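As structure tokens, one chain now follows by itself in the form predicted on its own.
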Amino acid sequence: MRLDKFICKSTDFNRNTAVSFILDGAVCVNGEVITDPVMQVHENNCVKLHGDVLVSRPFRYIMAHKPSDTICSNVDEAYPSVLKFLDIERTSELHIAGRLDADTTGLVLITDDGRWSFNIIRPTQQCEKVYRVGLRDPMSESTAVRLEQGVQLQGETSLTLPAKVTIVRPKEILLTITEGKYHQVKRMIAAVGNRVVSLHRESIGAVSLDIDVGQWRYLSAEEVACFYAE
């Protein structure tokens, strides 16, 4: 973690004010004084300001239910952050690992730990992510196989990797896939001439949406740990 970002999340004070701590020497790392704010810092390091000893706040990670017409983002825009519905203290320092569109729905997931979030979105995790999927049209088998083998999206210059398809009924297909691509989902299904017209993200690896929309938990443990690095 950056040490700016470690001074806010062991103290009350902003990013500006972390980093005028860094600039004036008043932080040390192992007895060191540190004048680089974006240092890293990791877990075994003992860092103090003005003397005192900073001990981090643990990381959250929470799973949230996002209901249609809310963004993956931090702030308001267009419409309101699903970050509106955590009724907990600092979510200016929360991220979402994997975005959604603001008409998709389903799971997402939330923390401030920025390593595990890594390890969800890197394409070398071959993180699995299940969606539902509504079809203007309906699916046939040839077409769901074209899709698991691979299709060419319009201005990329390689196939998407190998997914996997189930047809649960003519318009409604359940799609994994372990890439995260601009729009994936909505640009694989217009590459074999369809288009989505309702979009559900159920699960992500092993963790799987079980509350209601518009709610959210923390995950647990065992939850947690499926997502870090080997």
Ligand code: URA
Given for the second form:
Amino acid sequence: MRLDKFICKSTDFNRNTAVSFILDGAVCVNGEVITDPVMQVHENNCVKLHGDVLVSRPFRYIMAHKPSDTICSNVDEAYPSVLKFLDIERTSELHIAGRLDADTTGLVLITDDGRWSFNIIRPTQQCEKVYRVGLRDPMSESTAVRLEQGVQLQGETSLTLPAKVTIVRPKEILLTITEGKYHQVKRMIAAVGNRVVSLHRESIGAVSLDIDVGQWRYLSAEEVACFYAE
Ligand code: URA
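What about the form predicted in complex with the ligand, after the form predicted on its own?
All chains and molecules follow, beginning with the one already shown.
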């Protein structure tokens, strides 16, 4: 973690104040004065501010059940941010690993650990996301196979990666994808001439939504560990 961020995570100072402390020579790492705010520090480094040892607060890992008409952003826009539901301190330090559209409901994972969320969103990780998709028109077996094999999205140079489709009922499918392109599910369904009328994320990797809409909970150690597997 960057030194300035480490100071924020272990005190109540903001980034600007942390940077000025560093530039003023008030910060030591392993006994040496460091004046570079972006220097990387690790858990086992001894960081002191004005001579006091700093201990970083633990990372937070959260599941929330996003309602419709909320947004996955740190600031409210046309709709309130999903972070509004978290009745905890310092929500501005948190970010969402894999955003959902305002009209999509379901599982969002929230954290202040950038390395962990990168494991969820980076395409090479092939992290499976399962969506329950309501459709305007019935889904045929042959169209499901096309979606599974990969379809051409407008504006993309390559086909979507292999997906899994389970037809639950004619106008409802479970779609499992490993990518997270902009409006990916809606664009995949549009690419086969259909339209999404409702969209709900049920799981990300081994973590499944198990709380009511608008609720949140901390993830268990096992759930957190799923995304540190590699
Ligand atoms: N795909 C979409 O089109 N929208 C979402 O919110 C998530 C995946």
